[in-house]
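There is one chain below, alone, in structure tokens, taken in the form predicted alone.
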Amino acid sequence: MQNQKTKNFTSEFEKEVFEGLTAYPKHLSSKYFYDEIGDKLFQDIMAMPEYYLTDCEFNILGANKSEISALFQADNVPFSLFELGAGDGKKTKILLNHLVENKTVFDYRPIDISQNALDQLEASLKAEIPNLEVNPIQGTYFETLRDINQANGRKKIILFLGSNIGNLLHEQAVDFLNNLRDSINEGDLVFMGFDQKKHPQTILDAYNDQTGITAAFNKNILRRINRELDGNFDLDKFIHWEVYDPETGTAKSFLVATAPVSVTIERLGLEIRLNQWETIHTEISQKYDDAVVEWLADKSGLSIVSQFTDAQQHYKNYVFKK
């Protein structure tokens, strides 16, 4: 039986799990795939071939870095750079080697949900870019807007790549634009990347790849929840599947359940089952156009400043402003 008596949570991932898997349908938040396991696979998923994003936005970063900085650096006044979500910072590099390069004065605050990920960038940086001033920020996206409208008066450009907006369901979205707007001021930029609708096979491929290390990206959630929560998981009996609605431009992941499951999690005291087929959804990523852009942009206060985008226009950055 499914125990849903009143719980003292002594973490967000606790209280997550729980509300996940006793509600119905079961879901769990892509933001707990990353750990130490988790940080890697997703390195890994950035290198595939069919994980066209990474290449993309690469490619937008290196062809355009000039008019880029130029954007960041119009008015002429030292600013901080903020990025949520900075991941390794393979693609953000370019733009700090350019700004470097051209001694502009400012510093560069990467946000991440892991500390694993942060300590790894920055002792990268120390080692390619010397001469950058670095301040690492662990937390959320929506607990660091809150410590980004406080920051130290300077201009703010806010970065947001990898189309990672894409994990929010658009009613989300519009919060979290509307958080990141009252974060700004006049003058402060939003650098924000979002992968555009295409061939659906080109999306599904990019998600589901053949050798399985999307899978084992999703499935890490699970081992989380074994090696944090005490947790009985059989990974075995979960396969990854993904779906692709180009409709509505919807990607959603799903674990699913290959045969009966009983899983105890001692540290939630809680015992759930799964029926044979039986999905728990992890992941949803949201695919755009210009229309949807700028329906988000116009309902969140934002305006679109500039564009830029790959040959094929598999992805676009858009830069707004308050």
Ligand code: AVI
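Under this definition, the rigid core comprises the largest set of C-alpha atoms superposing within 1.5 Å between the forms. Residue numbers count along the first chain shown, from 1. Predicted, not measured: the structure shown is a model, and the values here were computed from it. First, how it differs from the form predicted together with N,N-dimethyl-L-histidine (AVI).
- Core-superposed comparison between these two forms: the CA of residue 120 exceeds or equals a 2 Å shift.
- With a cut-off of 2 Å and the rigid core superposed, residue 201 has a Cα displacement that falls short of the cut-off between these two forms.
- When two forms of a protein are overlaid on their rigid core, residues whose CA moves 2 Å or more are considered shifted, and residue 104 is one of them between these two forms.
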The other form holds:
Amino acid sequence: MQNQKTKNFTSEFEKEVFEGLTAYPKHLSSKYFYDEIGDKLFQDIMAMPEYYLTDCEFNILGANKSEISALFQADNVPFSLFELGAGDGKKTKILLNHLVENKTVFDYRPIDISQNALDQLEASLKAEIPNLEVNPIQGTYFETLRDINQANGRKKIILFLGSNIGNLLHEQAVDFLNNLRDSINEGDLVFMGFDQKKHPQTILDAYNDQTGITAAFNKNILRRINRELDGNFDLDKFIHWEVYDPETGTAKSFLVATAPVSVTIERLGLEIRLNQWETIHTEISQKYDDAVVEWLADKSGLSIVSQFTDAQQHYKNYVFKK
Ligand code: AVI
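Alright, leaving the form predicted alone aside, put up the form predicted together with N,N-dimethyl-L-histidine (AVI).
Expanding to the full complex; the earlier chain stays at the top.
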């Protein structure tokens, strides 16, 4: 077995898995949940009654579509509507339909790492909103933020829905928002979803459903390591465990070994052992309040223009400018 210094990793995935599984305590990044199976499981999560986030944001967009659209076109100039991590666009279609019905001059630029997701989205938009101009962009957030900056001279509106920012530690979120600020100009807007602090049980239920979909989603990272890196994790020896700290607003997902486990990952030349009850930390899902969002905006040179929420204030969409 080689040590880390002599290793030649052929992908970021290999490198991060090696580093995460040789660290103490062990960790893996939730960005690796999303292969084909993970995408499907996340779709199932979004359809679960316990996962209130999707319905909340859907309702917020539906109830405020006129006001939101008015904000986007306040100065009456044509704009490009970028969406980071567009997915299936289900929620965005509420705004897109409204904008098109009102003859707004804009184009929609969905950005996603998955070309497959973009192709499907483009096809469904063609069928459902034929008058919409769609210009998909394939790539990671960081690559595309750079390109957004150099996009045509049009005004830019950037959507980042689903509280995806919550999967970043605060420090990473500030980096991300700083990048976002650098990619926009005065007059441009950022429209972003932030799941809010609420009854801790509501949050725990959303991330620990009885049907086990979230558990399968969490374990999918081990399945992916088995498949892509020739690993032999025994998934049955792990349980999904969720904790929520109401003080910090951080929900954390773990995989906990219920028995001693030995794992070989051939592609990494790695053998590891986990003791019974040893953990692998896999995800954070940060919950926010106004003070924290204001702090994040302040640290990244953005200011809050407006915010929209649901009746229970479970979820908020904030609009930022430079
Ligand atoms: C994508 N992201 C915002 C989801 C979340 O709520 O953290 C991922 C997720 N993890 C478990 N359930 C959903």
